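The form predicted alone is given below as one chain in structure tokens.
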Amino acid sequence: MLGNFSYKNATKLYFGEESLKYLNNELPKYGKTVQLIYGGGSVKRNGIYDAVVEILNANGKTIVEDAGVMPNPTADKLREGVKLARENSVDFLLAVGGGSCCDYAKAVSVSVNCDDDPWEKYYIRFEEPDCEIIPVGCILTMAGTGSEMNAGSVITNHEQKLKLGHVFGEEVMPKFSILNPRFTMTLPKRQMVSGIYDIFNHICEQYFSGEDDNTSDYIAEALMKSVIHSSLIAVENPEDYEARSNIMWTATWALNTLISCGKQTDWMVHMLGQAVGAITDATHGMTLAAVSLPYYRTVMPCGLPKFVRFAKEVWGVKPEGKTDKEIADEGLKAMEGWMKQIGVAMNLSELGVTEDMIEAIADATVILDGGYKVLDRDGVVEVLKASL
């Protein structure tokens, strides 16, 4: 049965080529002060970097550079972030970048006005925000997180070997975010494969919960073949701009909570995927690779039912003369060889991670009960290191 629920989302987009000409049209909406975020100088040297600052220029905006934003951003740069903002009286926070900029842009917004340390409030206690939140907006050039529209926000702390999540309330959610397909072809072909990735997962984990005949699971299972059938073009030619259009497009619909609508969700993988990242640092959508199909074959056989629907209406597995056991392991096989011929990491040992980390990686573990089967820390650490 469809569960109860309530659904908003507040965040506008605007979508194509001639999206960015639209940043003019949400600026005067916000005050004087911009904070500019984005990451490692990338959008410098592709020109995205100067079409923005003209457009900020010619508003009259004062600019206020924050860059340096991590793949994996810290609760160290996010206090960075915080002053820096406090200091200049910033209006508004505008990232430039990836789910990561994204990400930080909002933990920032709703630590400026914020009277606690904001990785102990939000990513430790895990409290709402009760203060002034900086408005946000998103110009991005990289398809993967859903970060564009929804109200997440992950941030790493390498002290405590930690790497956490937090979903605010709708009022963190972008106000604007801006998607020109054509920004994500500036990437690395590994950075695309990994985003593709994680758009994969982030619908895995809502659709793998519950055994229900629900919309929600139909447009999962629309959005997963969407992003195989993309993902296979784009990687033979990465400026194929209408494969790069749908998997953008796709990444947001993927995690902006459209499909987790009335049923539980699972998460797990993030959570591995996570805690791998928190020892290592290794590159998010490959962690959930890694980790991912050891995880699955150990909670299918108490989700058997879903896992056969899976491999028949995603991967198109001819059910007839085979047990469903079979079916569902022949499309997790299928799985498998979609993942080996797009090129992402099928393994923990390709990311340097060694037999002598796994009980560390197991204590940075969050453990969550949405799915087909609640592992315990022993589980935890069977399915890491059959991911090894």
Ligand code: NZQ
Contents of the next structure:
Amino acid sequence: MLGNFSYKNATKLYFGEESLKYLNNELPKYGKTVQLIYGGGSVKRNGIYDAVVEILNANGKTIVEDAGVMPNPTADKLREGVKLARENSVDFLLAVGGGSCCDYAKAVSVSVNCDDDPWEKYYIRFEEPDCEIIPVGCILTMAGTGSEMNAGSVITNHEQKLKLGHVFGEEVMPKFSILNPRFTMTLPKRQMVSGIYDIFNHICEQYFSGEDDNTSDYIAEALMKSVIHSSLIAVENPEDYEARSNIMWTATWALNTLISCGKQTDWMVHMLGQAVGAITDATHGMTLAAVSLPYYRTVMPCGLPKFVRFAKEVWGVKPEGKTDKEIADEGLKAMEGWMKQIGVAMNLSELGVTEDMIEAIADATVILDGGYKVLDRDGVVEVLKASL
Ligand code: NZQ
Ligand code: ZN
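Return the form predicted in complex with the named molecule of this protein as a structure block, the form predicted alone having already been given.
Time for the whole complex; same chain goes first.
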């Protein structure tokens, strides 16, 4: 049975090759001073920066440059961004980049008018914003996180060895996001497949929980099939616009809160992956890929009917003459084959993790209880060791 829920998505999307021009429609709605947030320079190399600046200038905006948002944005960078926004009385935050830039913009947005330290307030104490929020817009250049249409924001604190997310309310969601699949074409292949696995795992995290026959799980299966299909085309030919556009759209729907409506969710692969990220700073999607199979093989006996359904509906496993366990195993085997085919990290060693780091990663792992089996700390250590 579907539980009770309310649903609203506050982000307006502009999708397609022409979508950047709609920035002209949005900018007049906001004040004059725009903090232009971007990463380590990809947007300068591929021309997106110049195109955005031209539109900002044409709309009479004053630009406050905020460059250098790193993958897995840090608490220190967040504090710098907040300072910059305060010093320049910024009216609007425009993130041009992947999930890191978008997450960072949201974290700045709730912190500019707040005296508390943002890391302590939002990521340690998990408080809600009680100050005026600066509006955020996003021009997405990497498909994966879904940050363009959700209220999530993940920040890493290297001193404390923690990588933690806060899911804010709808007022923190981007006011608009511009999704041009062409903008993702300059992504290195490793980043492209990392994003693809992130998408797939977002769907898994919401699917592998609960036994109910609900609409969300049917939507989830369709999204998984779409991302598997398009990923195989995109790894062969990264220039395939149809595949890249399907991947971008699937990423948004995988984590814009729709498929979690009315059902339990798991999110333990993300908790493990974020802990790996806290210790190693490895690429987000790769951390998820490295721990997924050991985790799912651990919880599978407790959620066997769903893993059987996954095998049959998503991977086309034929059930005749097989036990449920055999069907479920075959499904995970098919998933493993696909992961190898697209080229994601298949274990933690590939990400530089060694046995002596396992305890620290386990310490950084937040344990959630929405999945088929609630791990204790020993269970976390076992999954991490099996992922080495
Ligand atoms: O920094 P630049 O030079 O721009 O390069 C970036 C970065 O090195 C590069 N890149 C992005 N677009 C490009 C490009 N290179 C060439 N051409 C392009 N078009 O890709 C690298 C990775 O970018 P990043 O933004 O870090 O990747 P992603 O979108 O995967 O974001 C990762 C962050 O999002 C968080 C992750 O934990 C991580 O911190 N997440 C946010 C979520 C949310 N808001 O709901 C959920 C996710 O599960 C995730 O946790
Ligand atoms: Zn993710």
